[in-house]
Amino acid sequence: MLMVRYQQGDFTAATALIERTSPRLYRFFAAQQVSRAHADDLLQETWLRIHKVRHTYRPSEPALPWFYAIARHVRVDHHRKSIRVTEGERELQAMSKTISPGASNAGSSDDLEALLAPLSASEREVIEMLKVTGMSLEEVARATSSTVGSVKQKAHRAYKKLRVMLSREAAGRERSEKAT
Amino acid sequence: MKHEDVDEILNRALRGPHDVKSEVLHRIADSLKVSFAPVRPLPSSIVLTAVVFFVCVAVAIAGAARAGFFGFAKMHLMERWIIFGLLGALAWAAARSFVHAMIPGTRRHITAARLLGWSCVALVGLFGLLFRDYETHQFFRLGIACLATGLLYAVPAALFSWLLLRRGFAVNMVTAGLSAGLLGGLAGIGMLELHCPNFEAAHVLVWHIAVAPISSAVGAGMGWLLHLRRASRQ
């Protein structure tokens, strides 16, 4: 209903829309591990993309994977221009990540950053999609341009890697708790 | 450890101050502000996928009327019905596609390559069982005078398309063009079934199928480089 009173020009919608969706954008932006400044940019981006489309919305579809189908392609966009970053640059911006205080998501995400690390590109982003955003199978399905059977595939490979990890890492633990 | 045990580490992991800044909220809205109008809604995906197929439906019987209907009126009136509704029915399909490749966050039940695959494999596959002459002549020159045809009509289907859907937004240019391409190239072949008398299977197998293929290829391509455009401005 916001989303086709933000079409009809009513920028209290507006408003609304960008207070009640931002919050999820932004934790989708920072599961990434881009720091806060870089957060608050790609979420500006996003929304300036939205704004720019937001014809394309259609009041009988669900809101949600447009929102994310747009924040990907965004954070897709950043991620191939930070390719193009020269190491030179790249090693500059991580000093100043390092330097500026509370730039950093504060441990969550480096937690999440070794925890998906064996995970494939597409089947981390379809775990974070599920999890961070709270989305439906059916939901990133339409957020990524795949099939329900393509996300349920991915989610499924991705927690039998994360069971085997974890499992390993447990038994690892007990291992050495024994020992000393 | 089970389903539930790797949720909860997941979900410890991803507890942490993401809080937006309430001056980012309103940096954002401001710059919304500054272009803030009311806008028409893209219509209903059924509307534009009908308006889609039914350009390339034109497209190929304007094609074929220009250079003649002969091969419709060679084949047997059972032919006319299952080679034209298979095409109809794949190109219903790739316009669907191209519909929702253009309006973001659409449901997908099959990806643009794979519609391409199963594409080639159908007509690979009802042609095969139609066409059962198994001699060959001129099979280069013949060949490649058809391809172009159908090709030169592939490519104004693909944009009268694209022009349709020009206020959608592609997150992914490749896919769009690449279903842009196959919608163009079964229209492309569509317009030789209509005109091709020539019946003999190699030429209709590889010569007017190779038109889709060549055809989504050359949609991709430009996909990939309006993506570069775009990502140079940005």
Given for the second form:
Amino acid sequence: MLMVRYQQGDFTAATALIERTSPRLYRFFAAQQVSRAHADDLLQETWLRIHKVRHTYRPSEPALPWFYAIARHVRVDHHRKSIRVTEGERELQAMSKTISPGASNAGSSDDLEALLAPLSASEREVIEMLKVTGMSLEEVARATSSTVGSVKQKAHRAYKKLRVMLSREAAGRERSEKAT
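Right, the form predicted in complex with its partner chain is done, so what does the form predicted alone look like?
This part shows the chain on its own.
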């Protein structure tokens, strides 16, 4: 009944629904051996999705299984995203090792400038703030007067360009080594 009222725009019903259902959904996420912070994030993402798709709920169906189906999709999406991020970081680390193996001044600002030269000024700025100074996405967003989404997009595009560039350099080195 609360879900039907929520669909009709009664946000007091939504509040009551959240208060009643959130502990169950939280336990669902916490049982997956994720940290409390991740469980909180997943719960919040679940409620955002429920809000976005509340119009698809069928009043003749029970609401709890519908909530759990959405929560399951949120959990799966989160897991897939974490795998992609981890793989991307590993690729970048592996490629950065091939760029200057054993170089004594690998951390010099000249090397960093040369590495980041193909990037646009805004991408370079975001990468330097995230990776060199160690700022969080939120801090970079505030510093650049943009949104977290915009920062993520710029970082993603920069990583993609760097991956392509480093792959080409590694392939070129391999060809020259085979030729000699």
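Here the structure is a predicted model, which is why all the values come from computation and not from measurement. Only the largest set of C-alpha atoms that superpose within 1.5 Å between the two forms is called the rigid core. Positions refer to the first chain, counted from 1.
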- Message: Using the rigid core as the reference frame, would you say residue 43 shifts its C-alpha by 2 Å or more between these two forms?
- Response: no
